[in-house]
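In the block that follows, a single chain appears as structure tokens, in the form predicted on its own.
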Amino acid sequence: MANAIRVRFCPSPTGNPHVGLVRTALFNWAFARHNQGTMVFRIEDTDAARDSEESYEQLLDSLRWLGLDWDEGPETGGPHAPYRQSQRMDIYKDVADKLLAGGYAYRCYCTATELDERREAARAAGRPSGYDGTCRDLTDEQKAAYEAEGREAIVRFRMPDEPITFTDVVRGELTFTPDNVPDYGIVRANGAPLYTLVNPVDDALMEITHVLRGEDLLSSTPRQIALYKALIELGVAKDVPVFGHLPYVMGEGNKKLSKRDPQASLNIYRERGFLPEGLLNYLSLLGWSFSADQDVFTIPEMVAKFDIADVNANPARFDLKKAESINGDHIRMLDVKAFTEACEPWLRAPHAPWAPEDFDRAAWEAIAPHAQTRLTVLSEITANVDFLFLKEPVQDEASWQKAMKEGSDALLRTARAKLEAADWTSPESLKNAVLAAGEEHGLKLGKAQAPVRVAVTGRTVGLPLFESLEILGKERTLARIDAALAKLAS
């Protein structure tokens, strides 16, 4: 059975990919890989008004960046091609015609105004406000009369009159009564198929065994199960797939994270320098747990352990601080060479504020191991190492005011003299020089090194100071202390 598992990830190419969508892709991919199954990547692009080729290309690029490969789909091909719904319209028309001919669907001539009026009346009477079946059993004469009026018909699927029960692999057994699942549209009046038809039809034809998707689609599941059963009777489908509805990802204020939320866009995390492994590690924790005492793990480790039955049905809150922390752990898991290569984009324009010719690769490679211990996202590297490549340190007035207290000029003069006499091949020697300067002024190392750090780097917080001074070099360090003393004297 394990080898027969087939899952699908089927986003619409609208806007930028968001983290909730990525979490869905990840769980499907991990489930397929854990079970040596097949991952189908399908594009639901039947909404011409909202879909765009740019979004389509972003989807492919995003999955490639994340390392979530697919076995069938765009660029890969497969036995069920094409994998873009916009190229499968003839298939949907054929299935819709079969559903009509078999009595599983019917033409509905109700106007939007009539539907609204009947819904309002049902609500006022305390009844369910779904479609009331007016056109379910029209005679040929009634249909002809409607068409003579110029009415256009949509196609509705005929729901069964008994409850629909299924076992959700995340939520357990669920039952929907007929009152809550009325007949629904599957083809627009202009002949365009709706999501309610094309999604189950593609799942059936592509032999999808497990539909793992967001909780927001749970209410459509009984309708799709009824359609699957009709497709089985028509010989279009083989089986009803197993369903699993993944928990909501919540944002600020315990509201469902939407595409419009600032922290929802995948592009933000790429631009900030999240590692794909770090982001996927965190997203996997939104509804699933590796173990009670381990939050950081590799993606192969996740795949080895992932079971969809272990997904929690409760909503999961997106915690940016935790995401950053886990990403920082993954940065430290890299070997130094991989880390230096991963940082490269943030050491060049437009991120880098220094001229290309001022970049010193030897200095960068020397500071990289120290930087690796401090970052949570790769984009932080720019501000952490800019003191090495700028001709003068950044002018951060808040840092200056915080570090340059009364007596800082005297401390800096003492520190300069001791640094000038120190051994510049040893960070420990530089530390002892600043420590000794502090002792002369009644200051511990933490207080003594603050003015030195701001004079040299421009900031109160940064990489290990004495290793930074060694890499910057004696001449540039002393020149920056001199410049700070001149500023204090002005």
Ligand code: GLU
The other form holds:
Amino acid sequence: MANAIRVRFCPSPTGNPHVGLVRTALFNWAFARHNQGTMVFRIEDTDAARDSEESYEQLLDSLRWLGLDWDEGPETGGPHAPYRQSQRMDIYKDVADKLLAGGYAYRCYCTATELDERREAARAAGRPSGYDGTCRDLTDEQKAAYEAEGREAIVRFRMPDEPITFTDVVRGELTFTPDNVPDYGIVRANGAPLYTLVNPVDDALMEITHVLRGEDLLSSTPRQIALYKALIELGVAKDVPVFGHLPYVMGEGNKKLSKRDPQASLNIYRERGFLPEGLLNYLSLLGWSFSADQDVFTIPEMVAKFDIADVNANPARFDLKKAESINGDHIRMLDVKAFTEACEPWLRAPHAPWAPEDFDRAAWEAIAPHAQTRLTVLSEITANVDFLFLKEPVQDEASWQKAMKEGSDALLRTARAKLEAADWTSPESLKNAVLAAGEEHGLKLGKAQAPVRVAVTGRTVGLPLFESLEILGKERTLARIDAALAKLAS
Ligand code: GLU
Ligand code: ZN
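Now the other one: the form predicted together with the named molecule, given that the block above is the form predicted on its own.
Full complex below, order starting with the chain above.
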């Protein structure tokens, strides 16, 4: 398959994974899967000061949790292994040497102070302030003199003097003039290769056909295209890949969502109980749409439709409410068994406040279908079912004040008597009991059930009350009403 699509996801292992990163991974993955292409996962860990093993482990774990699998990469291996840049240093050194020998790059002896001074002067004179080409064409004598001075040299790539034009699959044709893309460093004075070199070199060696990444990297694209052309002339690369830059994601107040934004952290969504498919569904809408009238879909449905050419160049807005609502729809799409299993982590410590031996699986399975229709994130399950497993309902003062009014004690006494006489195999019968108690006190059902709910569950809001009472059982329900009456009398 000569034209098979090969994409890459190539994060740097710094900090926690964030939603922007996940969106990039998702679009690459969906594009690969839609086209029966290859997803390459590469770790860009050439910055020892910032990269961490912990972050690397988190990246792998996150992709696995999300179900975004890779065909080549860490732990999987593949024809272009290794897939961690820290293990590929010899390759970069070899390419840098070739670029120098071929005249595509040169040693630059300028010191940081000199560069700063000239940049300032250029700015003041209204000239372009990028690297001014001082070391582009040094004679051997000049080089020898600099070296005799003990100056260190970085390796700098020589940009062509003509504009660079390319067609971005998302943004259309773009042109960068030489003034805007000066010669740039590719190897530090200490020999460490930079992102500017290692990223396109690996894309070339790994035969990447499509580079799909965030808009923040757009300015490196003309540099990479120029480098690619040099690599092709040197026989290192075959073709320049297609580039596509995914739109910015905006957060609160129309500011770019930053990695440091708490809202941006993937772990938060995981801890709050987003389903991977719910989160991916939402993230896929950041720059893409499934159809004009449908926002909720499965990941296989997304893959079947996804084309990078349909991605919109306009900034996308991150909308937490919408993410939650879509997640709720995915919770409802689960079958009951999958739902009860997905909730498990929130029914145990540290989330669950009840003692493990007080957890009652039969009661959980009975209440689960009522909970499934109401949650937006799985973590909400704990508070919704705690009345079943705690010895006493939670003490929520605000709920108590709201529900317990003048006359609530009389109402509760009547309700208790009618509930005692009711048929406890039928929520309908329990409802009729509370309804009838309300009628005796001139209260509609809504008003009559509020004190009952707070007495039994501790909260003013929760799952359908009469099903809840039935599952809790007659004895415990009546005991809780008694306890509430005692509290009201004290
Ligand atoms: N390691 C780079 C980053 O995380 C990759 C950029 C790219 O996709 O080219 O920003
Ligand atoms: Zn220089």
